[in-house]
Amino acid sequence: MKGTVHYEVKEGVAILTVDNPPVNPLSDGVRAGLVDGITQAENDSNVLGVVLTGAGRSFIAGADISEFGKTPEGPSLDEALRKLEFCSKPVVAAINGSALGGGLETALVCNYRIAGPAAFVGLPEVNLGLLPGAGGTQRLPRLVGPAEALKMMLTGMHVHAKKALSMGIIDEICEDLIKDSIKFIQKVSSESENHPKVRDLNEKVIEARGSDNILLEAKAMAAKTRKGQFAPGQIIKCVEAAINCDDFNDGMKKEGEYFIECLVNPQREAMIHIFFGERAASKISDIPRETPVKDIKKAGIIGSGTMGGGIAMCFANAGIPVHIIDQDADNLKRGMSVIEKNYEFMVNRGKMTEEMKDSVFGLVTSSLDYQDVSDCDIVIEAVYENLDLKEKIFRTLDEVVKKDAILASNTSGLNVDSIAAVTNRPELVVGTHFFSPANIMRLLEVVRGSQSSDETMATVMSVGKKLKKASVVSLNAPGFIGNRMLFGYTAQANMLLLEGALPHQVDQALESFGMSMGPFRMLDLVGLDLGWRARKLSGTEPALPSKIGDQLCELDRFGQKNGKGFYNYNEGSRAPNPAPENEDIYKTVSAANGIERREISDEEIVDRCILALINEGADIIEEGVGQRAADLDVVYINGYGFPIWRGGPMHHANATGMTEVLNKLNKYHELTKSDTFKPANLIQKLAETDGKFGDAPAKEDRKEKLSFSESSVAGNL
């Protein structure tokens, strides 16, 4: 069995310590240990009560996900929790660290809860497509009220000890947790033989009966923040049962039924896939775990624009001093002002105190002199996408910054090896593609140059973890992972527009599929003029998918920046409004290119755009540009708004079935004659064996790089 529970008696109190590193999940050995420990304590007449705590930094961090779908060994979780709840002697949960999911549910069956000052609690099961299935939906509303319980469960948020005390989740905060818990047991055992059970605290759920507001507000929150997800609706039903069922056990029965529905829903598998995928993505397959990692004590940023400022905030938020350089004093002043306003906004929203803001913003300094980043351990260039400019900056940095510092480029698709080649430290050069706004978006593409050292890569992945990013490694190929896949997706959206669809139809179809934003809303947000200006400057003829966008730019329709693009926008608003005046442009461009417009179904829109992602993703996997299929899913969920409950494009293909994917690719290849739908070799191989992405072994030698110009999308970005 996995995990154990240590038993000892101190001053007449039994101490049960869960020991299942690293985070003490409720594995079979832990459940057995809880049953045995309570039994032993009850049978010992000298034991006054029980203190339950965790070894290390966690109390209990939840259920053991690896056991899902398997026949459990030993006692069930329900049996272990009932043993705790109905112990004949008082039980204190001494919460020493994280008490999440099943961990908080375990604490809720104890008579009392005492926490250390660094402890935190939460019920984050919704992030895995599940609901708290061990009584959390029934007990938490009884402690904190249904509204607060729903907020915690629907957001999955962590609640730190001080707030948990004010909410009533815990009874005390103590510095010397075990010693104070023993004293607490000694006190309550001498004062009473009856000790409270959360299941009996009905006042707050009864108060909520007859009022629909709590449930309506929860449904509105779920619709806004958990669009398309199954579990939130089931959580709300569980709390509704907690409010309306006179018998606690009836509510528990409902919770069990709704939990099973979540467990068998495909969304659960997809979201757990991403949970494990993010953890796997942080590991580089050919770099030993013992590879040394540089200590990053100070960071430098070149460029004070939107990206530079956002990246600087990431470091400051992680407690790492950061210095920003810009060549223009006005730009620098403006950039620092934006950072300060962002922190002020967080204060106004209650996300941080004024003291916290002063402390964090105080870590950000700035100047116009490159010498001021000479002592940095990592410097990230964050200027606009121009290879000549980036190479010029790296030449300067190579001369100025200390010789063992890492130099990184926040490029979204340029050749990292070309940038590295202008320095005398190519082994210390890497790509760090942050996503905008960098202080909010979780994705970080770490681009491995042909000479990037193991130590450099390990260090940057470690930095990504400190910055709380979902970091994914890509080899150095045009567009890396995310933008390379995006090219075909947006090209198909534009081709559908040429063939007869309208922007709002394409966007609505893909948003109904679950994308957070349709492609034409996204293009308006980014700015239609970026590619158009670059093509005009170079004298390049636009490719067919870009022709409508370029024609709109010729009419000064650049997107949200000037209030008109594929959509119209009211001043100060990002809400898209129809632009019927554009429809003649669509028809004209279609006719000029020999394309007969037709009715296009929502199914075709979704198929063509999503298949473009999947097919390009298959090539990325086979070429070794991405380490593993799940990495691509992590990229698309955290950087491009793909619905987490579908598990990412590659998992979605697995769920669809590779034979079905192949048949659809062949169908649209025949319809469009586009190479976008020429089935990738890997998809054909997997269809023959009824295989899935993830079955294919990762390339062993990650240093066997593609030439930057050999990628199938070279010249398209």
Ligand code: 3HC
Contents of the next structure:
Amino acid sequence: MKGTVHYEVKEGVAILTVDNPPVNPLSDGVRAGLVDGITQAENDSNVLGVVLTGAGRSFIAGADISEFGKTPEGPSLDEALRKLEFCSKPVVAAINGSALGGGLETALVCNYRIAGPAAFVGLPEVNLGLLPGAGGTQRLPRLVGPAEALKMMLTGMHVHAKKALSMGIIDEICEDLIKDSIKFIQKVSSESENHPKVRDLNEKVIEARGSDNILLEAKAMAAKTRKGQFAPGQIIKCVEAAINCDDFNDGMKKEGEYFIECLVNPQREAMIHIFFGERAASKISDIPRETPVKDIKKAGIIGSGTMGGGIAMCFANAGIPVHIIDQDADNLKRGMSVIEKNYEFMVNRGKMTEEMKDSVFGLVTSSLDYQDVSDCDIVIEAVYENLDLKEKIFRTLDEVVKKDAILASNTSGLNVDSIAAVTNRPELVVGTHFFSPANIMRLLEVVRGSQSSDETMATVMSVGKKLKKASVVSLNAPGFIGNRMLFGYTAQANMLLLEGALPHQVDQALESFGMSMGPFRMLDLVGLDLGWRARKLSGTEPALPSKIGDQLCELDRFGQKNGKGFYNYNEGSRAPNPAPENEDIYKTVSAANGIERREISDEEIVDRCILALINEGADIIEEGVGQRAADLDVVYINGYGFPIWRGGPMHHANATGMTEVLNKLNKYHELTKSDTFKPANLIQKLAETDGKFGDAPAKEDRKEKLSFSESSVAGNL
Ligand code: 3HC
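Mind sharing the form predicted together with this ligand? What's above is the form predicted alone.
Time for the whole complex; same chain goes first.
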């Protein structure tokens, strides 16, 4: 059995300490320990009441996520929580750290909740495709009202102790948690034999009866922020039951039914795959866990543009002082003012207070002099994609920055080894590919150069965690992971356009599949002129998929930046309007390349674009450029708008079945004759055994086989 609950009696109070490192989930051993502990406390006539707490940094981080989909052993969570709720003696939840999901639900069956100053609570089940299924949907609305409860459950947000106190989720905050909780039990047990139960507090749910507003607002919020997800609707139905059922137990019954429906929905498996995938991605398979990491006390950023500014905000938000260098005073002034405006925007949206803004923005300094980053522990170069410029900057950094500092390049596709080679510290050089806007997007591709040391890699991964990023390691290979996969995806979108589809049809089909933004909206956002200008400069002819985009650029249609691209945009708006004037261009380019336009189904659009991701992904895994299949899923969900509820492209392939994937690849290979659909070796092998991506670990000895072209893959789109 996993986990245990320690039992001791202090000053007439039983202390139950959940011990299941590192975050105390409610595994079978914990559930059994809770049942035994309460039984023991009830049987001991010298015990006045119970204090329930957690060992280490967490109170209870919820149900044991690894148990979902398996047959549970030992007592059920329901049995353990009933034991606590109906204990004949008062029970205090002494919340020492995180009380999340089933952890908060455990606290809600206790008679009282006292928190330490560092505690935080939340019901984040929605992020796992689930709902709070241990009474959370029925009890939280009774404590804080249905509207606040829905907000917490639909966002999955963490609520810190002070706020939780003001909302009424906890009763007190104490510095000396256990000592004060013991005193609390001594007091309440001498005052009364009846202790409050959240299930009996009906006022707030009854108040909400007869008005649809709360539920309608929740539905609107879920439609906007959790498009395509199954669990939010189930959560809303549970709260509806909490509001309308006269008997608390009827609401609980409904919650149980809706929970099972979530549990068996494929979205649950997909989202839990990503939960564990993100945590696995943060570990590097051939670097020992105990590898020392450098202490990063100050960061430097070279370049005050959109990327540099966004990266600087990430450090400041994590409490790390950051200094920005730019060679141009006007650029720097503009960059700093954009950062300040971003923080002001957050204050206006109620996401931070004015004081928080002052203290965070106060961590960002700037100047024109490289000497000012000489004392930094890490310096990240974030200038535009030009190898000569980057090498020049790294030469300077190598001279001025202290010798043991890490130097990182925010390149999206250049050769990190070439950049490292101009320094005298290649072992301290690494790629850190942030995604724009860097202060918002969670993905961080950490590019491992052939000489990057274990300590450098471990340090950068730990920095990623401090910056709250989903960090994924890629070997130093063209396009790394994300842009290499994107290349085939956008190429297919462009080929579909040449073959007869229109941009809005392609975008709508992929957005209905769940992509947050269709490829043509994305290309308009990035700017069609990037690749076009690069090709003009180098005198290269566009490949077939780039021909329409280049033709649009010839007509000054660069995308959102000048209000016209694949779509038209009204001034100041990002909403795409169809551009019928482009249709003649599509027809002309198709005809000029001997392509007969035809009717194309939405199914073909989705199949071809998503198969392109999967097939390239299979090669990336087999080459060892990505460590494991789930890493690619983490990349696509956090950096490219792939729907989390489908678990990423590789999980989607697993869910589809490898034989089906192979059959479709063969079908589109036959139809298009494109190498994009020539089935990857790994897919053929897996289809033979009905296997899945993730069954075999990626190879680790492929570094020498990677050939790197100096051109950025993004520039070729
Ligand atoms: N079950 C099983 N394992 C868990 C877990 C859980 N609920 N929560 C965390 N872990 C594991 C992680 O997988 C990781 O394992 P690893 O070291 O082998 O990779 C380890 O604990 C540490 O986790 P983190 O790296 O995430 O640690 P952090 O300190 O960064 O974060 C945390 C701690 C905020 C508690 C974070 O782990 C977290 O958010 N956990 C999930 C909370 C959650 O979603 N709870 C709801 C569960 S579902 C539920 O309760 C259903 C109920 O309503 C019936």
